[in-house]
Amino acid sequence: MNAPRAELLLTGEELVTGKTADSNGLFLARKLAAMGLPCLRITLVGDGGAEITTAAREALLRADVVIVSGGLGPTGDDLTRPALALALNRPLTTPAPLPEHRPGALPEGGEQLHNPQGSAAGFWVVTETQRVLAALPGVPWELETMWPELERRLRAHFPHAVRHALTLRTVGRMERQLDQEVGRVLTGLSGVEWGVTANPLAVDLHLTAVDAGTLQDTARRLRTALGDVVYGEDDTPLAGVVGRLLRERGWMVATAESCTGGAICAALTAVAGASDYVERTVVSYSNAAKVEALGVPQHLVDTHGAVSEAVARAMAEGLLGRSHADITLAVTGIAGPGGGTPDKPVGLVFMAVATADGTFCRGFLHRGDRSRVIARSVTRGLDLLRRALLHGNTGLETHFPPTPPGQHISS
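Mind pulling up that one chain's structure, the form predicted together with a further copy of the same chain?
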C-alpha cells in the first residue's frame, strides 16, 4: 500500500490578494508531516464557490485526505459548505447543531467537528473510495484547537500512517554543520526521518518515527552527541529555557543593551512569569546613558569607543553593581546600516556576561542587515546567558576560546 497523501485547500479572498499571511497551511502541513501524512500540495483560492468546488474536486482526485480551511464563519453568507457538497456530489443536510454551536449545513453522510473556540462546527466526510474531506474554520486559534479531534480521526482512519514527532531545538551550530553531525550520529539507524529548519544561529531538528520508542531513543542519542547545543524540545523558546535556569538557581538577571535596544529583555519578558527573575534593563543608547546609568568610566568610551570589549565589560560590571541582579548581560555593537568603519564594521557586537565569579566578553561579527544583526544578537545573548547559567563563565571561556586581537567570532 502506498503511504497516504494529504492536500490542503485554504480559502479566503484575503489569502490570494496578499492581505493576510496564511498560518493555517503552515500549522496543518507541519502537523500532517509529523504524523506521517505528508502534504503533496497546498492550494489557496478566493471565496468564490465555483473555484472552491473545482479546487476541491481536483484535490480529491490526487490525495487521500483533503483538509479545507476557511469560510465556515458565523456570517452565514459563505459559499464553502455548498461548494464542498457539490465537489462531493452530495446534497447538503442540516443536522441538529452541537451544543453551543449554531446550525450549519454539511454534505450528506458527514459528521460535525466540535469547535471549542467558536460557534461554527467543522465537518468530516468519508467518500465512497475511503478518501477524507475535512472542513475547518479559517480563524487560526479555532482551527488549532480543533486539530486534536481531527488528528484522532485521521489516526483511526489511516492506522498504518501513524508517526510520532519530536523537535530538538539547537543554538550555536550552523545548519550545514549540524546536518553533518546528525547524519553521522544517525548512520545505520533506521525508522527515523529527520530534517532541519534554520533561523540565524538557531536550528530546529525535526525527527519523526513510526515507533515512539525508536524516536525517544534517537532523541537521546542525539542529545548525548550534541550536548548543550540542544537547548530544548518542541515549543520551548530559548528565553523560556533561560528563565527556567534562572528560577532553578533563584537568580535575577539584568541586561545592559545598546544596539539590541531592549530586544533581549523583551524576549525574556515575553515569557509568562518573567517578573520572578527579570530585575531590570538599561538601554544605554547614548554614551551619556552608559556613563550615568551604568557607571561606565568616560575615559573608556573616549579611549576605546562605545563599541569595544572594554565598554561591554564595564557595562555588564556596572549594572551588576547597580542592580539586584545575580547575572548581567551587556551588548554594544553596530547594527548598521551606518556607523561602520574598517576597524569596526557593521555587524560587530561585543557581549559581556558578568557574575560574582567574573566577567566573560567576546566580539561577534554578525552578517546581514540591521534587523538580522539585531536578531542574531538577541539569540546569541540569550544563549550566552543559558551557557553561563549551565557552566559558569568558565564554561563560556571554554566554548568561545579567546580570539586574536582584532578578530571576532563570525555568525
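Switching forms now, from the form predicted together with a further copy of the same chain to the form predicted alone, please provide the structure.
A lone chain is what you will see next.
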C-alpha cells in the first residue's frame, strides 16, 4: 500500500505579508517525513474565511492528510473553524470543553485535540472517504506539544501505510559526494527509499522502508561504509554529540571566537546539561582582545595578521593555558561582506584545537554571505572538536576530512 499523502495549510496574515517567518511548516514537514509520510505541498493563506475554505477544499481533493496551522482562538473574529467546517460541508458543533480549555466549535463528527500549552484545543476530523483534516493552533510551542497526540492518531488511522523512517546525520561530505557513496552501498538493495537534505557543511540522509528490519540493516551498512562521517541519527544535534564525548571523557571545553562571535559556544550551551562540560568562551573580536585576554603575542598579529594560522594557534594555546579546559577551540576569520583582500578573501577562516597533546590548525575558505560563513564555521568547528575527541589531535591529519578545492587553505 502506498504511503498516505499529506499537505500543510498555514494560515495568518503575518505569514503572507512576510512579517513573520514560518516555523510550523518546517516542524510538521520534518515530523511527517520521520514517519515516512511525504508532505507534497505547503500552502500559505491569510486569515480570510473564503481563502481558507478554498485552500482546504483543494488540499482535501489531493491529499489523504491535511494539517492546518493557525487561528482557532477563542475570539469571535477567528474564521478558521467555520471556514474549515464549510470546506468539509459539515455544520459547526460546540462540544463539552476539555479540561483547562475554552469551549471551541468544531465540524460535526470531529474530535478535540488537547493543547497542553494553551487554552485553545485543536480538532481532528475523518471524512466519509477516510481522509483526515487536523487543525492546530499557530503558536509554535503549542503546536509542537500537540504533535505526539496527532502522530498517534495518524499511525492508528493508517496502520499499514505509514513507513518506518530513519535519518543518518553526516558531516564532512558535500551533497554530491555523499549521494555517490550511498548509491554505491545501496546498489542492488530493494525495499528502501532514500534522499538527502543539505545543510551548511552537513548533509542529512533520509531512509524510509515498509519493513523496520530492512531499514535497520540498511542503516548498519551505511554506518559501516561512511564511518565517522555519520555523527548521529534523527534529531541528534552535532553540538549534542560533542557534549556527549566530552562528558564521557570527563573533559571541559573552552572556545576563543573572533568571527563567529560566540556562536560555537552558543550551540554547545543550547544543549541541556552543557554546564557539565563547557568551561568558558572568550569572544576576542578585536586584536587587542586577542592579545590581552588570550595572550596572543603582538608580534604575531603584526607579522601575520589576525586572520592567520599563527594567530589561531596562539589563541587556542593561550586559552588552554588561561582556563580550566582540557580542550580548546579557536576561530578567526573574515565573515564579510567587507574586510577581504586578494590574499585574504571574505570567507577565509582559520581554526585551531589545542589539548595537552598539541595543537592542530587548518584554514578554510567558506563561501556565501556573512550568515552562511558563520554557519559553516560553527559546523566546521563543532566537527573539529568531535574528531579531536574521537581520534586525538595527532589523528586529525588523517581523520579530519579533506574539503573540495577552493574551500581548503593548506596549513
